[in-house]
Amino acid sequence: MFLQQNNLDGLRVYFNQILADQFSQSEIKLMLKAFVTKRLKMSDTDFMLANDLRFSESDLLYFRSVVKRLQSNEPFQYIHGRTEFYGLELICDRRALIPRPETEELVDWIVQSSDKSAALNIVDLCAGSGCIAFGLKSIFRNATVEAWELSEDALELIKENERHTSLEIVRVKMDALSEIYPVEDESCDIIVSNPPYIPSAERSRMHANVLDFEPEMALFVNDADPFVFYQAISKEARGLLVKGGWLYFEIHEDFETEMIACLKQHGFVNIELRKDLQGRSRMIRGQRVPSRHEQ
């Protein structure tokens, strides 16, 4: 048996001497709870008092692959296949990108600058597990919210989200670089997007759990034309918002100037830029003209 004790501690032992070297002593901590939990069903409050918690051989076959892919870079929430956005628990693997924390600060801008309760036309473009179609969703309940995306199997994952967390999502399969968009002029109170982002060249500098695991199509862009999406998103969804309506992105923290000039380039006013909560440049609003002043 691989564990010194068939119990708790025993566990806590094992993951924290072969997984020291990659994770803090919080992260196997949280780790170790979540699978524990996840394993036998418990309760968080459960978990907390098991002093006298015993594991059957099955559970430790399971616990000793766990770290094993743990081992080999493979991001925790693909394991256990569940994450926490905006308040909810969403199935997680690696037909998506993982949700970022930076992305629940883009849905929590748009939470508040909108009216809760308005029976609002919402679009995520480009959006991989539908997180943010979802966090939006379960803030605006009169709003009717599109989750647009090209992957087969994002769409396949948005669907089991939604029976997932009860929360009703419209899903389209849509190509952003495409010229013909699903939805009438003048018909969206918001465009939310998280597109592709990341030039080709600064793979070298990414960690080996996202360029193994998570789904390229969703991460990389050409080097020669880093702003394809925006561009393009930009240029359609200055038609399809109603006059007044905004357009939301996530942005690569080094593009503040160029995406900046991008929404001016495509007609949109009051553009503002918003850091994260680490300091960076990370997310981008404009507006299109309200009606007595577009021309």
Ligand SMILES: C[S@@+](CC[C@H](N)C(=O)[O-])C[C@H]1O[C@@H](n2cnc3c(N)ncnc32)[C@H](O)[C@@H]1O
Given for the second form:
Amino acid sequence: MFLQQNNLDGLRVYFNQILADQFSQSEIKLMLKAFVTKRLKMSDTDFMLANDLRFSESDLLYFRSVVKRLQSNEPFQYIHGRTEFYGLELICDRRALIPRPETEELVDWIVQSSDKSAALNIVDLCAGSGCIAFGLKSIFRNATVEAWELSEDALELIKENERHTSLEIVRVKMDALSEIYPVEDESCDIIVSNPPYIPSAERSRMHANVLDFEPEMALFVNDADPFVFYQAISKEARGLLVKGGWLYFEIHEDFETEMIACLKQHGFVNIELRKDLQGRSRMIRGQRVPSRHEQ
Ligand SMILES: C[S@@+](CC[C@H](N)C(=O)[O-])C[C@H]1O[C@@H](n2cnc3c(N)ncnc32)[C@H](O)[C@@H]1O
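Write the structure block of the form predicted in complex with the ligand for the protein whose form predicted alone appears above.
Full complex below, order starting with the chain above.
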């Protein structure tokens, strides 16, 4: 047996011995608790009282395999199979990007800016796991929320997350770079997107846990045309939004000037950048000209 003692203390020692170079003490503590409570279907209280617990052979093999996966830089969320996003638990695996905290801030900006009881039509474009769509649907209960995405794998994950959260989303397979967008003109109140935006040249600066495990198509754009998604989506969104409707984007912190220019070029007004909690410009929004001002 690879544990000195078959109990929680023994497991703690094992996790710390193997993972201390890669993770902080508090990260190791949180991960161990998450794996144990999920594997043994325990509540947090059961976990606190579980000092005398003895693990079965198959539990021990499971803990050894998750430690090996962590050692190989696989992200915790993919191994655990779950992640938290805007108060929701979502299924999370290699079919889609791991939802990020700054994306929760984007959702929160929309929540704080919109009428929560209105029957809004909201589109999350390049939806991935569907985190933005689910976060919004959990608050805007009367809204129709659509998740548009090209990847079949991601669309399958969104379907599983619908069951997991009991939130109803309209799933649509589409290509954001085509000119065929699957709704009528002037039918959306809010369009939000966190599209791929990392120039390929930045690969060398990125960590193995992202490069080796997260889907390539969720991350990278061609260095020659890093705004390809923002250009295509802004161009189409202007017609799809109702007058006065809003387009929201998550953006690369280095591209705020270009993003303001992009929204201006496509006729958006009341353009506003927002910083995330780390002080980086990571979000932008623009409004389709309200009717009284439009020619
Ligand atoms: C940065 S990820 C964002 C995922 C999710 N919205 C989030 O915030 O975690 C971008 C997503 O765009 C999708 N995607 C890539 N190319 C696309 C295209 N041409 N049309 C639609 N979606 C696309 C990827 O599959 C990926 O799920």
